[in-house]
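The chain below stands alone and is given as structure tokens, in the form predicted alone.
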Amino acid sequence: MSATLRAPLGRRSFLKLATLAGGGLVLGYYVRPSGMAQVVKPDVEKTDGLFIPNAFLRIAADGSVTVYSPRPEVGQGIKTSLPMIIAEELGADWRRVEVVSAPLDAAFGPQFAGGSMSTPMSYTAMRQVGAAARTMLVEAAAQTWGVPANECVAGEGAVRHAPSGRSLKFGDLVAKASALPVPAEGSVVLKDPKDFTLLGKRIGGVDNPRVVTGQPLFGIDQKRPGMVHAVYEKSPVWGARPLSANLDHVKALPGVVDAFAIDRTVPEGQLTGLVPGVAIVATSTWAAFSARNELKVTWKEGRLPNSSWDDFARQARELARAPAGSPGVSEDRRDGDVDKAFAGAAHVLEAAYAYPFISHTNLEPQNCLVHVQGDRAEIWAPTQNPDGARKLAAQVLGFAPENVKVNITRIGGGFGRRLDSDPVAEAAAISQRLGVPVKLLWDRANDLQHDHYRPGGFHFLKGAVDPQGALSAWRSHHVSFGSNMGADEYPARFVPNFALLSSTLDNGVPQGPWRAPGSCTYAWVICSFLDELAHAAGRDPVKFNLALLGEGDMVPGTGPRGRPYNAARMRSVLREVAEKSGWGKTLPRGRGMGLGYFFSHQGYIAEVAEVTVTPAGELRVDRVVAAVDVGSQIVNLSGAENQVQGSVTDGLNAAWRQELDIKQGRVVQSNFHEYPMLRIADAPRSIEIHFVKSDYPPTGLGEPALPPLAPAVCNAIFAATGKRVRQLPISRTDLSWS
């Protein structure tokens, strides 16, 4: 760390933490705008307002260690892995570490979970917190014994003097350590990773016992005295508002407390947040759901009441035929001489790829509990973005954000959906009217028809390989719905002649981040078309893609949001997955292997799928092999394997059967009978994971293993049957062969 400024914790926050500590040792760390962390003792008033606390740990006089985990637990294991980092550097006995979910408070710094950012944003800072505490404990022990500190070592919850064999438990050192100054910046020595005893091991989730015994951890479990239950009916057509409803009839139904319309939008003009609808409040969830079955609402139509997927597809085809510069068609990039490259190519291919809107389908439906009292509100919510939830609730209520308290619950699935907080907005508006705790719950139809969907899209591609079998030109016309633009510039890194055209369809469909945004669809399009080009050139796909990646290391970023690309890391995982999968082995007709790879959320992942397709077209995924480079250290091996397995399964789930149809400005599907999910019998028979360590900082694993799955499976289908899958879901394509 280079700067010397310190920004201590404010007095109010320090008093709260000191009370929690019970006289123990409390440390916090602060994150500068540059992202560099600084460990401080929270004991004086903050003066300059430039730095905010990010996290802290408590060591009690009995030797127990409490780590406050600031980020929401969405199933990605972060509540376990981040405290493991502190415990490793501290030298704590993991069996004596208690992990506590922190409430939303500026003392903890950024508290969102999304974009696979928790590990890369926190890894070094968490190490510094643990190392600073260890340094102080070691110094306290050295002073107690009158020996040099470099003769002492911390581990298993104690400090030992190596020459004499003496030891003191952490609890015995709390008083003396608390009186010591925090080590100066640059003086804290982090452990050599070869000395790690906890990181890299398989550690069970800290909440596992409570999850499997049904303890009330999730948002849907929360209760408050005097609580009522609510549902919120919105128009199935996006952007519509209520004109009239049979409210008197609904109010007279058993268990109904109140029913009323809300005809405002917060934020104004948006399809996310609070949108117009009708609230029904009852004494139980069943009473509220039953009353909604009898609710009749007349809606004023939205802006695009007749929009449909079929019409979007028609518009996309028309735009694809139009030249650059035509109405609705812009040329965003042109490198080299694309037309000349096509004219001199040995092989030229054209293909159109399309993928639908899909839903997040979190296992735990959207829910929120809010209690508004006067000018104060308290929220219990399974939110990935608690600060965003607080700000939205404050906007709905007309309060200052500091008057809204958010309690972060465990989350039963997020995948980006719970970065948005519309259930919080709805529950807040209802509780403000009633003045009592209101628990709002969506059913599955709400969840499917009022999701913020993964965008659909259309890609019209033209590619060429030269007489030497190398990729020489690439042209893409991307017709989108205004979201997730940019990732289809990926091929521009490697092909000298490149053109990108784009068009945006007027649609009115609420959209939002879905696991590995952008990459989750672009990887399928790009890797599938690269496979087509490899076969057109008569080359093995692994060798074709290795040649495409070249011999250098770093490749400059492309496009306005482009990041530098480490081609050497990608070549490494490609070679690893080819070796571990037995790539190139001879398989009978109906069985095939396919390759997919992508750089996503700072992770370099390659996957090979091995599939069987019966002559009748029945698909089975026999095996998926993944080579994964997410940096120098796997924090929790159990959690890391779980994330890759989950990404592979989720990627197959999305690619195989999921699609939402749009007719008359609304989603047609209402539940799982119309929106099938992957069942156990259809899951991959085997998932093999090989972590490839590299000399780069650790990155997250919640998302990067998902994008390569769809192209790997679709390319394997081609190898097995000779049939190309150019439209998702896969179930749309007849895979039968003879």
Contents of the next structure:
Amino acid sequence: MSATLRAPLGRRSFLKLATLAGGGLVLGYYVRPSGMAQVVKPDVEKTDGLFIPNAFLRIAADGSVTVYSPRPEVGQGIKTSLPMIIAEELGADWRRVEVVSAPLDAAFGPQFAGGSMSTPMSYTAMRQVGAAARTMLVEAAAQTWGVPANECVAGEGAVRHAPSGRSLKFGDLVAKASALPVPAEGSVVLKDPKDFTLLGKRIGGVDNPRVVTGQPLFGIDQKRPGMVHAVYEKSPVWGARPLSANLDHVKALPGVVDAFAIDRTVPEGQLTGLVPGVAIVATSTWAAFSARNELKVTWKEGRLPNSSWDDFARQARELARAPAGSPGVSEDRRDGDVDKAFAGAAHVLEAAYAYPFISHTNLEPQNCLVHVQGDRAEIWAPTQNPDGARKLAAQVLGFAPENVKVNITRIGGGFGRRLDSDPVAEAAAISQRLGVPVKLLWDRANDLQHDHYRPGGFHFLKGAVDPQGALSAWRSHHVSFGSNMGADEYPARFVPNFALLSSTLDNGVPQGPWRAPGSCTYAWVICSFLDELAHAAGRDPVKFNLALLGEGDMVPGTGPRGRPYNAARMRSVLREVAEKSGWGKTLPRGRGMGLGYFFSHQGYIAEVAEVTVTPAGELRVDRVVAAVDVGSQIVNLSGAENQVQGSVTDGLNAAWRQELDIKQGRVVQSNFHEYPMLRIADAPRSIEIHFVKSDYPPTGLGEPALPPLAPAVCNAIFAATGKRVRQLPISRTDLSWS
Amino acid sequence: MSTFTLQVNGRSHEVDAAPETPLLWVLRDNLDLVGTKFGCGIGQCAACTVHLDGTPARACLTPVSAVGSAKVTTIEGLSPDGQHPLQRAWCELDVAQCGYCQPGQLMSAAALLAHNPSPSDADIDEAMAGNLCRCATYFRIRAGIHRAAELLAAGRETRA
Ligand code: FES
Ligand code: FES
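Mind pulling up the form predicted together with its partner chain next to the form predicted alone we just looked at?
Up next: the whole complex, starting with the chain shown before.
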């Protein structure tokens, strides 16, 4: 991709920006919402004489460089990696770069953190921001020396003129560069990646020194003068409304400032915004928590007060038995003739796979600080979706979105949960009533019982292998809680005879994106069943899957919303992981290797797990090897490895023991004692990561390394014990052997 | 409400709080020491770990009235300058992801190293068993503790 400057800053507006910044060199580029290559002029006229730093970059006369990092930091490392891209193109000395979190402002373009989209959306735009500034600094130096700009090179915070050996520090060029016009459209030249000196290195997170000394970085740490503390009690049965509560008693408790019911749903009819409940406001967190223990509410129960997991499972089995064409069963894809293929197959297998609802369990419980004053509000929120938070708060408050200011804090875990803004809506409604800053905090029970869960699901599969040992037919019926597999879900397009059926259960359970939505569970179902078929055919799973991927390169998507699948990239990570893991080596009974691979969030990733299962059935994951293709360039090697290590371990965390039970329209579990999370002793000791570079634009790593882990482990368990795990969590299957 | 005098990070503080108030909320709400984190409130995650006279304790389960004259150390007081070997190792190895659990991890690890300067993997498993990391940075936490042990040993050699 080449750089294009769509609407370069005119000289006048650029000078104005520079003046507002107090003499530093300021570049503000509005990155178009598409987030792609275009960089356009920031709207500086709208600042009403106040400088709102809507610029990514500020260079001071002392040579210090300040970079505004636009996207929320949830632990994915974006606060460090996006500024690295700017600094690389700028030629800054990374040690002189200070990174500041940007507030929500249109000048920064898209600011959400989700879908592993930050890197693909911002990579080129961030390069352009840095390159445009570098071009101006180089020009300023060239003019100073009276030499051609193309003889000058920027690097380590200075511009050098190689022929004469002269050099000028960025700080010394600030005044002259500020007076230059911004480079014309198309004139900015991006660096040749082979000249990169920063990207691809291991760089520590910019906030590490503050994290390890306990500085107030997170949403839960924010404070304002006159702030009060709030809790918000909702019915454990989803969709219920408060009919009455002992508010007078609660209001008389020590430290309680106010207690009141909120009987609104915003947006109307949705479970993931503001829903009815009872607010308690107090002078301290503990006073609010203690008062809640005495709160008694009578609820008008919701639409499905008796729903239960067991009943969902029973309905799913009935749907699976219904003949094709029955009500409630839709056919989402049909290729070839599956029935004929089953009839002529060498091996036919049927299996039912199921996985439960699980929670995001961000370690920082949901919280938000809001101060509503008159017709304006200011928010401090650990949100992955600051613009969504602003819009929801505005809707709750009846304000125009412009009247709501959002400050983005560091986030104690996202995983998709904080794309939804329900705690923001609650805090806004409470602060509006009191007119003072309100810090709302959920406890762990609120968090587990009012999550927007990763949906459970049921998959009924039938597959066939032909006499040549190739997968010849695949029939899948997905019974879901609302979101079904897409018609292009693997192995669609790779099997000549393919049928995909789907059904949806009426449920009323709030759901939301959970790290690698869809893929995080589909990969387990698909790769596990492929492993079953490979073994049924007596074929090595790596060879079987390589053959399935065929010889082609890019397989086009089906229909306008179809997803192309690059089979060549997948084959290359499969081969890499097989080689690096020592695939095929002989292991004693009780030990085994398993393969998982999946295309998710634009990344092609294959993983091999090596496990030990004791005769008593105790599982240990000894080693995981990952081969990862996320394009041509790793931005921050330390951050990228951290994401793969974390995704692998989190994938095990989710698959091994996590399970929420639903009874009587609510989640049964209330805290970690009932919801076992992975601890250090069970984390894999060895995680080897091999990045396979390809000729494609760089993509994100917050999610795609998670999906292959669960099937890799379960397939390894089969290799070790002969026991097939068809239900998650793994802990539900007796793995003992003799 | 009662008044308590607490020794926190080498300084004496007077706080007014209900006697059963967990030390966690006194630190966070009354003393503005928000490095100590809330994760579960029932002793299951160890995000709230502090030292009482050098011994790790869950601040969410410690009523302020039970602290007495014990010396409380929080993450803010782990070292005067952020240069405890564990803090240095954590930065060097880029351990944190979201970072929310890390103050608790560091306080548990600091207590381990204080009595066992060169812990084995099994020692680490035992000492760190209470600390959840939702981002699952366990791989680097283990490496970080081993690295801090090296830094500690190197520091002792330099002084010797
Ligand atoms: S908050 Fe104290 S152990 Fe979780
Ligand atoms: S780093 Fe996020 S919880 Fe540990």
